[in-house]
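Form predicted alone, single chain, as structure tokens, below.
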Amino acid sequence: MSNLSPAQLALPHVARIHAYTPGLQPAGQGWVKLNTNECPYPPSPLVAEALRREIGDDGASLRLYPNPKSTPLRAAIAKLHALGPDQVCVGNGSDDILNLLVRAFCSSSAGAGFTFPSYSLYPVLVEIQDGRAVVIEFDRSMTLPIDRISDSSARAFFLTSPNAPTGVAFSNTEIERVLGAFPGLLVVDEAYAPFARENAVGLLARHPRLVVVRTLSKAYALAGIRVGYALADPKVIGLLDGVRDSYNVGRLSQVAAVAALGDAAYYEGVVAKVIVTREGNLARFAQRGWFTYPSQANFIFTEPKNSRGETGPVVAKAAYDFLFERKVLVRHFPHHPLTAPFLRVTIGTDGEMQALQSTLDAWVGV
């Protein structure tokens, strides 16, 4: 035993894990950063004020542990959604919530299902758990495969709506059809719901096997703070609290999130600006003749077409490289036939989006 390396001492499944690959965070100045779906606008001014008050002149509050259950934040989230605090669990970003759900409901015998394409963290969390993944692939139409989900062997199924990376949203009618036929836990991951026309929160009252997951990283401009939450039946929340790490959300994160949730008018303005910019750029891609999914998120998934009218993975990579060389950063997912011909573009400010479109004009003219 003493001659074994640390890698040999690790659990066998750990060596097989393919770690999550986050979007590039470039060093240096001058980048137009449209690759990680961050909010292009700052958070509410109330956030900075609340953080200054909490830290104080000497930072003495930081010596104390945070509220272990994020109780004031749970109350604020419950009020926002007209639910009870016992229907809320708060995490260190929605990734933490997703991890808790996999921890509670997934194993080698209890599969965790998800669609492809969708959030690429799902399979990583299943691998960490040494669980069984149940993958259901979309075709190019992005029609929700309700029957295949319902007939799957998954114990819990993760559905991203609006979908990432396409931005396609699924209606509550479709989600209820899944809930009516799928016998397991349905997790609707609504990271981008504030930018969509509909969300599933209203379905919670009728469906105890539904979990809605939200984040404050996108519409609330708090990606650096790391706060997410689950909305669910109190019995599900109790299970998540049973596997949740102690003090899983930091003191400053809790304070910042409560302040943000208290400024609804500010964030309504932010979301409205993002949607206007999104719709303008969807129209611009339509003018180019590029196939683009009808996004209800804060990003666009578009299929570049070069000056010869060609599309495909090679064309998308050429467009990505051209943009990158000019410090315009978008996202390319080259490892699957469905996603490889596309680029995902975060909605930035109007100025950033104009820089993107002007650079694409130059690329098409090459």
Given for the second form:
Number of protein chains: 2
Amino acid sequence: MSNLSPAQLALPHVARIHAYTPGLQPAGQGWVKLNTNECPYPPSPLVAEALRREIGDDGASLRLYPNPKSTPLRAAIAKLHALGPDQVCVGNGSDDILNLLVRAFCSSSAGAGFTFPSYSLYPVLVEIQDGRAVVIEFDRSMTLPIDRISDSSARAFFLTSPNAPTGVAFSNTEIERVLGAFPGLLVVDEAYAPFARENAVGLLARHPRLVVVRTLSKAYALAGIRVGYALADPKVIGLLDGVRDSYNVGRLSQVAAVAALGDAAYYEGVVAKVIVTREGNLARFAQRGWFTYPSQANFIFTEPKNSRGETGPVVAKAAYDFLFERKVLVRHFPHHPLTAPFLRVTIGTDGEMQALQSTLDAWVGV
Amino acid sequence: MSNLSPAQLALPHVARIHAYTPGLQPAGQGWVKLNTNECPYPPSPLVAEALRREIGDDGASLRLYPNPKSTPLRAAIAKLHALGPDQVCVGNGSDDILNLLVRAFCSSSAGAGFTFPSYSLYPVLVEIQDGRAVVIEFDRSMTLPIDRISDSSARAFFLTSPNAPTGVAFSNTEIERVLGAFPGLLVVDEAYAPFARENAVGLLARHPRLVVVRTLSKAYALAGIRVGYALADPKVIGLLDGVRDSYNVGRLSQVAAVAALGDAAYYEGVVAKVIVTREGNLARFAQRGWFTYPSQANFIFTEPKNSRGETGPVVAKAAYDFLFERKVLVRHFPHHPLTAPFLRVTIGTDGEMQALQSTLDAWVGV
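Structure of the form predicted together with another copy of the chain (previous: the form predicted alone):
In what comes next, the whole complex appears, and the chain from above leads the way.
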């Protein structure tokens, strides 16, 4: 081992990791930012109020460690979903929760499964764990391949519903069919479920192998404070608590999250507004004759068609570039035939969506 | 795999994990809290100011993801230590950094070494990783066993300096002797270094296998916001960035940390005050005739002697209980002969330390 460099001392798989690429956070003003599925509206006014109260005159409470279990926040989440507090684990963003699930259930022999496309963090987390990844590809229909998931031999399967980047949601009937046939742990990543017609929380009562993951980053407009959570059987929660950092969620994040969850009316207003804007824009893309998946999320996955009626990866990239040059930022996933012909557009304010649509008008030469 | 419970689906080592036990965070008022090495003074007033500015009227910025690399914070840390920004990685508390180091350098074959006693989180992190732990025990002198560390066969060795819970600091001369003989990665956990005469940051320039870990939880009075960092060779930083969560530090934490690091005068005042209080209390314990390690941290590790002149685990526990019943909270580590006869007392305000000493007077029947 003598004279080894730090990189040579690292575990071999770590030196090979391809880090997750977060969406661009542009510097400077004037961007119409529709690339990372953030909420276009501010959080509940109760959040700023609660934060100011916690900070007080001099921030004195910040000298103390936070509640290590986020106990008041777990209680608020449990109440919201009519579950017990022992069915809730809080994470530093839902990414923390997903990481804990991979650490608890995935290894080089115990595979972690996920669909392609879905949240591109999963393969990164499995790579960090030096685990076995089991990838189930969708076809262009994006219908859930229940049999292939069931037969996948994965120890835990991560299903994003509504899916990203398509926006396609899977019904509870489909999810229960997976639970009936797949013998492992089923993690339903519901980051976008507040914008969907249905969610899987009600299935927890009769499925101990189900984990539902949520975030406050989207519908609660709190991507900046990093709070997500798992809902599951108390035994699963106990396992996650065993592998999580003991102070994983700071004082201000806990306070902000409790305040946001306590303002149901504001939350419902934001969600309703995003859905109305989404439906209007889905109609607009249909008018354009662009193939677009039926989104139940706060984004739209659409296949740009240029003035000559062409589609495909090159066309999508051209549309992306045209938008980018005019400071409209969306997301393009160029590395796979299922995603490369599409753009993912976060639902912004009506004004932002108008800017997007006008720029696309200019692109197609309307 | 059919009909397995969630616990049976988990990785075998995960089901056996002994979670880290954080110090008690007592509910209710009136406690003299000297058990978790928090700072007795509030953070710099610039912190509350910066937080209020970030929150603004309506907390609108919180809807956006934080800077994924904590870039402005890395720049501030680099400037503080006269290093390059590529020599800095920021974590969700230094516990996050320690976890990343274990994930990058430790496995069932690549051992992670640490001394006993030292920070009790290390063995938990190694257990979560299903890694091999290499424990080097101090003797009661608490002198650094340089040869045993060098010969330990650990891939990475975690050295707490000043050590916890003893407060004993190791000199740069000793640390360089370890670096000369130990062929692995040496992580010097400097959570308490702001209270010490010396620190290892200056050694980074000529030792690429050295990592220095710091936290804002102690000297910067920001345990509640969870910010810590690693200083190391850019190659090591790159490895940590590969395994960390892409949004591991929230917006408010980044803002608070930058503000705190920017107020050097306030920081120096807090550190100086804690040191003066520590020295006064070290003298007081010497007067009592209690064996006490020479602390360079913000706590004191002392061996209580009862009215009959007896010491030992039972005596220490009796002193702990006597203090606890009078709402003075310190820390007792009963599970090892090296620590069981002692109590660890965080340096509080002069008033809090007076309350502690008076209660101990009552205990010994002065």
